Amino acid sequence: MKSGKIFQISLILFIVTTLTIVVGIVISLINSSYPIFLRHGFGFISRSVWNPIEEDYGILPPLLGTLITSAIAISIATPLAISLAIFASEIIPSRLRSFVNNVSDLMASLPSVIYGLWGLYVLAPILHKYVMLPLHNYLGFIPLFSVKPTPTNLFTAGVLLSIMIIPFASSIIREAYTAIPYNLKEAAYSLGMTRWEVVKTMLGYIRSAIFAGVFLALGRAMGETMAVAMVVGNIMNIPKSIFDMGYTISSLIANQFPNAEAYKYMVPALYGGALILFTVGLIINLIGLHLVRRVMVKS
């Protein structure tokens, strides 16, 4: 009984400590960023200028860059993550599954700077030559592809992010898929379903896990820093096309923070960007939790 009480108290202490850290981070972000909001108000979010000399700052271009690259990443990664999970769980011979799963987990653990180097010197030239230029040449009348592309831009960053987040989403979907009771699959096959029909049915059974994996991967995409900073172009402008060079909030913080102390309002501006990124991530995660709960209720 005594050991059980100690265990219960330990859990409470861990929970309180975790909540205290989160609350402390939020308070720190608010306390450090409020000078920029006193100076520019909420116009800080809608301004597109970043001029340290005149202490004039706006976070709109990096915010748009974050949303665009994350949208590209999650659009590409979602079908690929589901496909990888199904391939590793259902299609590939059992003797090779552990190898494929280990490779996938290894991809998730690689340092982001390695992805950044590979993206800059390998992925970016390939995308530029075989994807971006053809899209611009043949579909340039569409605003999404209207800007003549350079190798490093928002699209390259989004594609690189998709490669980075596929293992995260896939591992969650794969674990949920392998946890499905085998008698459900047997029942489906006994009804005369094909393998494809069984897979579709099982995916419906784990819809909540798919949503959870996708939103976890989206959170990783929005917060990624080094790899994106190396391939996004790092130019402060309002994107007119996915082929524009730009910034994300994370890459802006990484690039500007070393010189921030030399200016009065740059540090609060960077903290303001971090607060906005935190808020956007929180909103997206709350939406994800709501969708997951709705799916679970319907199931």
Contents of the next structure:
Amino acid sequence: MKSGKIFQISLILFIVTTLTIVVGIVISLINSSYPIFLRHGFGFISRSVWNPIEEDYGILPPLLGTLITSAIAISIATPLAISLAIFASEIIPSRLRSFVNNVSDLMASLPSVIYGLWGLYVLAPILHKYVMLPLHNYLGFIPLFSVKPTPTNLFTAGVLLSIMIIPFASSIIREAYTAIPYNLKEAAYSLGMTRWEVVKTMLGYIRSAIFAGVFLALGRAMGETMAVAMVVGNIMNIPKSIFDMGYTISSLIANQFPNAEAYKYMVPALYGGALILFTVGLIINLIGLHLVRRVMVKS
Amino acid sequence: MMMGKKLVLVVGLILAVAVVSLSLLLGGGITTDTVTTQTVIQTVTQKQVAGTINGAGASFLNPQMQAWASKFYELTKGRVKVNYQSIGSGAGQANFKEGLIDFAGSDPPLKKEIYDEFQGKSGIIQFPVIIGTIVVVYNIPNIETQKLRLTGEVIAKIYLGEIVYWDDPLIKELNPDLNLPHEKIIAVHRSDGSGTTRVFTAYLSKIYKPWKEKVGSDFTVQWPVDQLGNGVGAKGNEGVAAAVQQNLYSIGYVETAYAYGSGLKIALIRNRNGQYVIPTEETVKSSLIELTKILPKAHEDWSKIFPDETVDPPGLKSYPIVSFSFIILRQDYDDEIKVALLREFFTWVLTEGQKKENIVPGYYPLPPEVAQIGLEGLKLLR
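Could the form predicted together with its partner chain be shown next, to go alongside the form predicted on its own?
Below is the entire complex, every chain and molecule, led by the chain shown above.
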């Protein structure tokens, strides 16, 4: 009885700590950023300008850039992460399994500045030569590919991000997949299902884990700073195609923070960007939760 | 268990390789020193004091500062330890203002308002410790290094988006012998706030009035060429160097050390006397002879002079885009030992530290007249 109570109290303590930290972050973000909202109002979100000399800031391009690069990243990473998870837990010989899993976990733990350097010096030139230029030359009539690409742009950032988040999403999906009770699989095989049909059924069974993995990965993609700052092009323009150079909120913060304190309104502007990033992340996660719940109810 | 150990070993190895290659890439720009706000003090003899001084600021200054700090640590046999964190000029000034560090390193000197604020309280001294130069680099396949001739006005017009193609009449006029291609110029610039941009844009402002009116000069500016889709923003000098290398028909500006380090082609720039120059010991010396005449004293306000007045100096052979890095100190420290340490270290930096063997490649030593500004200033410490 007594130990039960201690257990309960300690749990409450942890919950309160976590909540306090989150609330504290939100309060300090609001507290540090309100001067910029007082100064520019909605214009801070709806305009495209970054002019420290005039102390004029509007972060529409980074906001769009964050959404575009994350969307590219997630649409490339999701199918690959699911395939990797299935491959690692279903297809590969069990002797090699732990090796593949270790490599994938190692990928997840690499510091992002390494991805950034690799992205800038290796990935960007390769993508430019073999993917972006051909796409632009042959499919340039599609607005998506209409801009003549430079090696660093939103597309490069999206691809680099997808590579960075695949192991994240994949390891969550893999854990869920291997946790499926074995008798379920046996039952499926005994019904005469092919391997493909079994995998399809099992994936349906772990839908919510797949969603969770993808949304966690999306969160990382939206918040990535250093790697993106090195390959996104860092231009304050509203993008018209995925080959346009752009900005993301996180990379804007990484770029501008070191000298921000030399200005009166740049620090609030960067905190304002962080607040908006936080809000967008929250909205996307809420939508995600809602989707997961609907899927759960259906099944 | 074995698996776990192996994994740790593999991760460790990879990290070690990564760190080594990174530090090579960044030219040893990594600071491993941790922040210590308290000073360890032990008095050795009456005059010689031991301890630590902490500074932070400009990243441009960082490689040279680390070299000086480790050399001085060696010379004093561990008696004086200097920590310098490369966090950017703006952040360095802010930390210094809040009293978190003993000295700040900064590319531009303090702004007038902040200078006045200090002047009223603890007093201030600021002096140059090292000279750097900024070069314009380009990537045109059939044109060798030091063949392309440019003027400040042409460079300004490129970044304004008024000159779009390499075979523009204005560029052709300067380079009648070169076969310039009809290709769009991709103008690369820094995306992070930087002292390099501050000096480069000060040069464009001084030489071409429309630049001053439309854009101005600061750590970060609104680049008109970006609006045309012909600009590229890159993070850090190394980022600009990489972007110029990867984009055919591009142009950019970097600190000189980075241009040589990455094998970029360097443009000749026309100085006031119509000579086309690149930074060499001779051309930098010529610039400095002229500059020494207009530089203020260490306790005076520098914000009007540097960089807006120091770029494009007269002198037959002068290189136009020369830049200083500054050290900023208070006058009052209320701590005798700290004052002694700061005075000892910076006196060494301004004398022995300016000798060739103590200067990192890519920087230039101060001429004795300029070093004297700092030496005089150090006398005001108390």
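Heads up, when I say rigid core I mean the largest set of C-alphas that superpose within 1.5 Å between the two forms. Remember, predicted model here, so these are calculated numbers, not experimental data. Numbering follows the first chain given and starts at 1.
- With the core fitted, the CA of Q8 sits 2.7 Å away from its counterpart between the two forms.
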